[in-house]
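Just one chain follows, in the form predicted on its own, and it is written as structure tokens.
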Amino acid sequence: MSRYSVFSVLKGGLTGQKHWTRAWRDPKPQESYDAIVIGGGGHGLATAYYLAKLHGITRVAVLEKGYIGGGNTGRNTTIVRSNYMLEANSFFYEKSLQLWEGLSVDLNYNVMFSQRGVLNLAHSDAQLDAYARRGNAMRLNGVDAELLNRDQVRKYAPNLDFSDNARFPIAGGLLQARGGTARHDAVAWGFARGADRLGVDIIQNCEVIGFEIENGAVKGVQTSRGLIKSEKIGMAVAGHTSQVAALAGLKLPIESHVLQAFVSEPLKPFIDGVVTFGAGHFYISQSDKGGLVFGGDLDGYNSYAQRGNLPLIEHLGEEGMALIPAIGRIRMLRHWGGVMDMSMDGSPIIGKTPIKGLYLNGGWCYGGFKATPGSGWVFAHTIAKDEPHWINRDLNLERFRTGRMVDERGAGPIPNAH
């Protein structure tokens, strides 16, 4: 951090932080732009910013209804990985990884991406096979992978329950060490600063109320805040795609369901990197903070409330405890509840819409946070070229009407897909 900085820095700390500068501008909406994303979240942030970076259009508007980081970013437990098995996602979601490596410097923004490993538990032999499957699949597909023994995952984890009275012995693990967690907030602000620079508007408190549709082509959006001209319209508003894409006249293979984690009070180092339980859905970590931060599955409902249950909680106390029963000692510090999309082959769509100009980014199951860069990263290209990249091209609408799914347990709302 340079001399400046420091100074700038006590300045708007002692001063009550009446004089910090922004860090992104706060437009009023023009009348027209090249392209519009709706959704400030980090999917929509980071598609405005690689379609100014890479594809050279600067003249968008990215359209929240609340404020920048308000939805699903950060409301997640901000686990980043790509071991997934089929190819459609392993290819997406390494690319995504990949772009994670180095996004803090592409950003210019500490997105505090902590690569600790992601370890799946496995409770059986037969588990362990099904694991060691995948694990080659992954390594077939350039994507690391390491199947571990009972021995190895004790070292990397020894505060599991390797007990003889275990309630469900461990009898191995596969581990993909490239894997980790990121600052979800960090994540937003960071590519909401980037792509301000590069020139794209950010306008917040402006929700979207209808589309303009002429002859099977969008034309705009009535928003809030009036009028809005585009021809080229990305929505990117996960927990909302199937509402919003109903203003359009689409009806999408996506139910919105509730997905709660939680965080306990702060703890000396517990956990190195993120653990999953192999006999239900569980996975748990540790913040930079010292809290563990915890999620399981979803209410089971349909619902767009950002709150959870009292059913479920308990569910995953239990599961919690056994998978490591001293945290039965420590304190829950808070929870919250995100909403998430849930296609129906657990798998992400991204792409063109019957509708000429207007593109979906949504369905994104458990997989949402993990994909921010890479997802941004295909959809600025779908939206500036008409076309998918080949990394997206099997994730289309389309699928679920030609029977093509891309049906991958490690992304699907099924319980112990990890």
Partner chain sequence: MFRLTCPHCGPRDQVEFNYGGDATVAVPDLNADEQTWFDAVYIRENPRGPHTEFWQHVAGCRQWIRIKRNTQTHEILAYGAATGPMSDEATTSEGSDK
Given for the second form:
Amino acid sequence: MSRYSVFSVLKGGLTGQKHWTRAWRDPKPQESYDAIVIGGGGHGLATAYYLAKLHGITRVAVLEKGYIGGGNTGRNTTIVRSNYMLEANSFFYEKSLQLWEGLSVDLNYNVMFSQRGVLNLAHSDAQLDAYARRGNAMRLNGVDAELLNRDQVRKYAPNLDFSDNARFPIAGGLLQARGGTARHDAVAWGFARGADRLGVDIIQNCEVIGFEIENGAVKGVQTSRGLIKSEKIGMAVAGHTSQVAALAGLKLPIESHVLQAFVSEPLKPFIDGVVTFGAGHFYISQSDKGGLVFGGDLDGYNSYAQRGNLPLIEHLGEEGMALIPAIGRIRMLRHWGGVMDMSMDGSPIIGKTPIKGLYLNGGWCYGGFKATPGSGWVFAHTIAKDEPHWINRDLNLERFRTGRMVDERGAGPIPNAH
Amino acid sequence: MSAQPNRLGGFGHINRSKPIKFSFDGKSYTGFEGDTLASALMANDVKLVARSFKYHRPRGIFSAGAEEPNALVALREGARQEPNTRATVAELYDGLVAHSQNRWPNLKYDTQAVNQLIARFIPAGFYYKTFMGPFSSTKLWMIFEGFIRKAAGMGTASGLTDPDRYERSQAHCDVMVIGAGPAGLSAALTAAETGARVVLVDENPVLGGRLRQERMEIDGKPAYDWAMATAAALQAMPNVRILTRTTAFGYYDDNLIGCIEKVADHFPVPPDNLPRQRWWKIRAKQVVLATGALEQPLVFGNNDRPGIMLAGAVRAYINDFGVLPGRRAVIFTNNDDAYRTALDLLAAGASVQAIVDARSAPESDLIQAVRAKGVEILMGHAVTNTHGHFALQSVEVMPLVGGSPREISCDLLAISGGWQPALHLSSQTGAKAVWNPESCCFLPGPPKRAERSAGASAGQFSLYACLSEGHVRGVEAAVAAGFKSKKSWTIPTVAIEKPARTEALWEAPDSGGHPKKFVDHQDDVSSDDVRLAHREGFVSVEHLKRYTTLGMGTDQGKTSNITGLAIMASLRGEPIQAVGTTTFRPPYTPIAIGAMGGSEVGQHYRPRRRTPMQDWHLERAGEMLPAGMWERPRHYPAHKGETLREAYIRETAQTRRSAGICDVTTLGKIDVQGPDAAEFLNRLYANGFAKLPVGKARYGLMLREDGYVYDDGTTSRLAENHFVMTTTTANAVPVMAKMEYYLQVVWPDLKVKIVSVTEQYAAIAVAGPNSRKIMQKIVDLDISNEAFPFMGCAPCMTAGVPSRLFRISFSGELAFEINVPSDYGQYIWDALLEAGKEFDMVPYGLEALGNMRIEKGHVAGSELDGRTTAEDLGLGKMLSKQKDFIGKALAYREGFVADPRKKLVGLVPVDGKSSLPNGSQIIEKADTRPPVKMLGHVTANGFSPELNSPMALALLEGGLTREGDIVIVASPLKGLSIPAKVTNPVFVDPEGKRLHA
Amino acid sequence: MFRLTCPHCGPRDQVEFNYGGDATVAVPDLNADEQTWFDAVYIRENPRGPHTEFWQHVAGCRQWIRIKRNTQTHEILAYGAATGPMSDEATTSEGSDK
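Would you mind giving the form predicted together with the partner chain, to go alongside the form predicted on its own above?
Entire complex below, previous chain first.
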């Protein structure tokens, strides 16, 4: 397996790029593994990678029912940020962001993480105050943040509506300059290749259909390709967490909702960083290919359909026009949906379950993509040590029972409100 | 060069009496009404129109429709500029201006064409393998990325506000027919004849579909005549609505079809009375998909040069637009259909140098007819390479088995890889496409919704099948929608054809030199890229698409997806069905985001809620602040130049000294009536309401089911069975919905009716020591402290208006709130102003309102943030121990009671001067080097004239146990670290004497 | 955008309704214990398939109604008022003397 570099690509240019081999193997499942990760999305692959790399557990299988990166990893709007207010989220997402910053080199795979900034717009002083609270907390936690006034926002994103015609004029915003976007598919592929090189078996088209549980401890999984044994099994199947957990008899504080995403025709540079609208729910960035990538609210009802409906699309059109009046003549090229694990406080769940050896990674709500390396990092730790890292300690499943919520929006146990 | 050198006499449906001037890349041309930009450019012999995405290869016009991958232009200029417009669907209008894009300095000399020279070094996904290092940071990558971003993209957005209007419309129908070719026209006609309400949509300006583009006969006359006659018949039927220039872009749940009608895109500027585009939502009981088929290209060396065109498109340009795409043509095909192109070219006076047919020995009438014209037919051959830079000059042709290449000179290569039904809408319903090896295409899967496909979109490619299937499906749809098929139908007479079988040829062999063979023209994905993807394990169709960007262009792979996946299937050694298609995502063709937004733009983005006194505020307020959809006055400057700070401090001081008046209409008001009203409120609120006497108001605290504080407000008992409740402005709507939920779902046995009366009443607060004197002037009630004590409420007449008076206070002063019917709001406001004149009563805005509540330590939105408990807010005692209420069961969980929780305190700056900005975090020491443990945060701050000091409310770990401590109020965002003393949150009148005065 | 049948108003577009979540979760008695309330407030079956759920007809009669909907296909399977039988359940003849 050749190392990726500009030289290997140049060399390939002389030989028709024929020297490349599979980025990851296509192994048959073995009878047993030291650890199994269910779900070949970014999180599952990252978990396997860090298990092998940092914890010396290399007899690991990643079981994917379809093709890797085919779920939310390949459906999101690729935003990476760590602009969280609450401690339980702040340190976790910041760890993740730091991993992102070195990920391409670490994986020897360019995940195209580009730190062009994430700007949350405020349209009133009260909203600016709320952002100040968050930004101050970020700064004191060691995360970068800047509060921008209207003129500074205009400098950062000149195409926004600064006219008198704006229904909710822009007052300012909170900028995290280290935030940005990454190439979503590449993250799955990079982790897959990295894990594979460390000996991890990535097994596609292998659906988990049941768990082997004895005396409250997990012993293996039944799959569409037979029984595979392991005493450490991690679930990283966001979108379908309730379904897989139910196979182990677990009921969770999670609902599945559809979130739509959109991309426009490719354009020459139009908007630099990520901008979120504060008088609605709309976020937009531009991919390296030139497409404007945007999204907004959930459709609002439980769904596993991976596609949404027109009311939300109309809503996004209104919000897009309210934010960037020049967007009217740009055309939307494609829209699709992903299935979100919406947890009851809007924050993820990464930790142990009541079943020994079975670990849960889910409830990602909107936040899954940006968390990918951090999630894998702490989940690998949790699986390897059978206890959470301090960074994910508060993101446990028990918090719902004890009332120690991690509720960034303060919306309460209403999944579609987060 | 003569004007329109390629225009054909005697062909086409363009209106030659209406010449139209247009320009492309600054050069002026003339076309005719009925032209597209593509047909007009072709008429003027413009062959080079675009550059490709990655290699900047010269490209011409490839198709005659929505599937166009190459001929993308920037249409119009200035604020109306539309990047990436397909010239093949842009209708020509007078003065049309278009520019080529993605080239510099111009189309002919494009510096980035250098990418062709380094193509071998930038295969699919090269960026994943490069630009990573050497350091563990994103810096180096971002430098490269800057170049990539500039090089990528196609067109340029203007960055200017779109000046045009969009609107939305809805329709319901029994049968919706999508596509008005032979099948769609037939289906619409038969469905309509049953009496069903029919909507027929077609993306083109004129009905007829391929009948406009082919030389065929129906009932012995040109098929075009039949199409026009049928269109006219449909037009005349009252139960039929025809929407032309309307693209059905998506098939959504419950047979809702999203459509875009291009109302005015064929005008230079939309007429005043018309929107640019209309967004339709059409709900159909039954749908007939007659969306036709898309001709697929063939993959061979240098298959992208200007002059290489789909065979069906060649016929369209000749027959519909009267344009000859080339004079010396070669045709390369794997099916019979392209033979029609030979006949049409011959009829138009062009020469056909050869037909290169990949099939070994097909035979049919059509082939015979072409052979009879003396055209050379090379069976079992393929085109393997082409020559010419800005225009095609020759092709290399080689037998598929044995033999050596031969060069044929030509200026047009018409290609056909067979036709693929346009399955987009069918597939969006969840119907899984089925591969049909007979006709080498995917057919629609078994329907999942009330839809059926007819004609070419169902793989029925002959004219006879289109007409007959259209008839059958139209009747079938109408019957399914509940109508009766009334008579026997006669299918028009057409020639029955027996074409020879199509044989797949996914990729032609090389004749040496290994030229690029493009699968996806727009994104420059070659068959080598597909092989690279396979080699590296990206073998699932979704991985193939994502890794190579195959089918990701503005055409969404309409002419590339099938070929790409077929090549992958052969590499995998699996049948095409097993490999499957990628998901067909809406929209069918790209849609303007402006159309998505409809007319809800600018000031109309959201409705604006107005209180009855809004105009008065607008005249006098220094600023209006948004409060949801409401807007509220922030302050009322006494004179020009008075700052916000000066104004709100003055308003606060004057209210506390004498009197102030404030519009509080926006608070939610819910009328609660019925014998069980008291019981209902008693369950809803955490504190008791069962025993609230008539004529009394009470402050109520509501919890969420999870035990956190939800909302607060005063609720008054007007009569035994009649309460009026107030909520916060923000929660007025959700609280109402929640109350309805409990009444309808959980406690339907409770006899209570509720109604929101927020907008029925204007609410005005008058506060301050003189408020009684002012109020007494205009109410007919004795409001002395004895007769109308604190928390009293009563109906009364105010200046002759029936109203309700409440003695409640948010400011902490002696205060009254009066509710009057909205229509009288301004009248009573004026009356109160008049009454208050002698006391120098001031109007006060949101800022003073907030300032006074901070002085009193009253909680509001920034403390009720969904994460605070009653105990946190110092309201723990309100949670009744005597009764059960919503939220009680979960309000005493471990996390609610265990310290450290952040609790409400007051803060004053140690220096007595510095303000304590909202959103500041509270820390122990002045050292802000991270990570710093945060003890709490400032929720609200103001300036108390009575203390003559800034003050703030905060949530702080330990709460009042820290009273007297000095903490640091830190705002690293603003570079501030201010020592502050922890105090009781009630700064003014802690005993509450003024309230009871 | 699907259509929901309001038992009081008839079939209407989804946009007239607000979603109200899983309708199979019964709100416990106010005096029920913490565990019962915990399950009701936090724990969801979250089925992939038929799901009985609340919607409120906010742009119509403001009644809370129940819809049985397939969460995988969005197909509407049945409807009912806030309480009582759903349209696909047999109604008992008892008490229907209205």
